[in-house]
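Only one chain is included here, represented as structure tokens and corresponding to the form predicted alone.
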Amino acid sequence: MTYNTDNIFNKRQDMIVDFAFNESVAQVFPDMIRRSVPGYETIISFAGLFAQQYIQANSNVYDLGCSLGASTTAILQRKIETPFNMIAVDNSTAMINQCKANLAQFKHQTVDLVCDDLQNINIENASFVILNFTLQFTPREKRQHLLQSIYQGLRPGGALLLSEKIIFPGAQDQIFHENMHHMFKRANGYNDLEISQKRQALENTLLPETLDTHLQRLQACGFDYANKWFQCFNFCSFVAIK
């Protein structure tokens, strides 16, 4: 499936609306987040060698705010040769019609595609649970019992992945990676408007915490590790094992 160029943001617009992950925005996707999210390729990598390492025979795994279905396309890309059943969920219609489209290159694994509030799933038998870049979108009174369900839905020795954009506690810290982030999208195109424009967007929806927020609230769930495995500027990634 052929994708178009990320110009959401490149016009003047007179009222910034909330961003949503809408149609416009589907159709754009993997330009805006390969642009807009630095690490996010290896990231997406990772996922496919974690599963590898974590799935467990006859488990449920799950891809918690899947979009178009990128962390679960790099799973099925590995042929994990142990049975497993794939869900993948996601609350925006128009991102789970485009993710089926995606996946339907894979025959030898069915994936079930939920579109629903992740609030509203159940987990259960889970070797592996990926949150990409979801739990931002999460209102932060709901994150804990969020990840709990996930917790106590995992199997002993099972997985959570969790990439999340980060801020810093520290005033210079930040304005170093909030520059060198902009600096980042500029080097891929994007000019100072989009930016702008989509940061004001964003500001309302996708709500950013602490590198030390996200691990108190993995360990006060009960997990026996958990720790970052990347971080590139202000956008980090953590794996939690039960």
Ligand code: GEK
Second form
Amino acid sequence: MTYNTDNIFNKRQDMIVDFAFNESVAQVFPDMIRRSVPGYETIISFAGLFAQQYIQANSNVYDLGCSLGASTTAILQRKIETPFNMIAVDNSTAMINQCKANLAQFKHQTVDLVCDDLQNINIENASFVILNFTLQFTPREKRQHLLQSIYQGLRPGGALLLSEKIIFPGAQDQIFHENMHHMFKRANGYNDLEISQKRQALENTLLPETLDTHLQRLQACGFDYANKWFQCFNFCSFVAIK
Ligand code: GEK
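Please give the other form, namely the form predicted in complex with the ligand, since only the form predicted alone has been shown so far.
To see the whole picture, the full complex is given below, headed by that same chain.
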């Protein structure tokens, strides 16, 4: 499948509506996320490595907010010999339809594709769970409960990979990382109008938190180990082990 270049925000819009993962976004998504999220490709390839380390025999592996299946693809490309069930979830029909087509290339492993809100998913018998830039789109007050249910559904020794855009408690840090993120997008061909219209569209939908809030929440869930393993400007990835 070839995807189009993201130019969704390059025309001035009279009224900016909240960002939605619709058909037009799904058609440009790989280009959009690669040009917008510093470190995205590194995190995706490392998801395969985490999978190899943490997947346990006859367990479930969840990719929550799978979009077009990038993390699932990274896992399946590893050809892990331990038998496991792969479950990929997204509440966008456009994403799930395209994800299904993308994953059809894998003949050695089927994937249960679920089009639903991840809050409705019963996590059970899990050894590896991925929330790659998904938790940030759920209401803040629901996050503790969600992560707690992931913790409950994980086997001992199982892992959660959580990646998020973060904010900083200090103004200087916030300004530095925001500026560098802006430069990253400029360097990837987005102009100032596109950057500011996208920022406005995401204002009410992508709700970032600080690094400490994430780590404290993971600790409160009961994880044995929780730490940041990757950061590129204001984008971070955590691992938590039960
Ligand atoms: C990747 N993980 O390529 N329930 C299910 N899905 C949701 C929900 C929800 N409540 N809220 C948002 N989504 C992917 C990238 S993108 C990140 C994840 C980004 C879905 C939404 O439809 C979208 O596909 C995904 O989460 C977020 O590694 O665009 O910044």
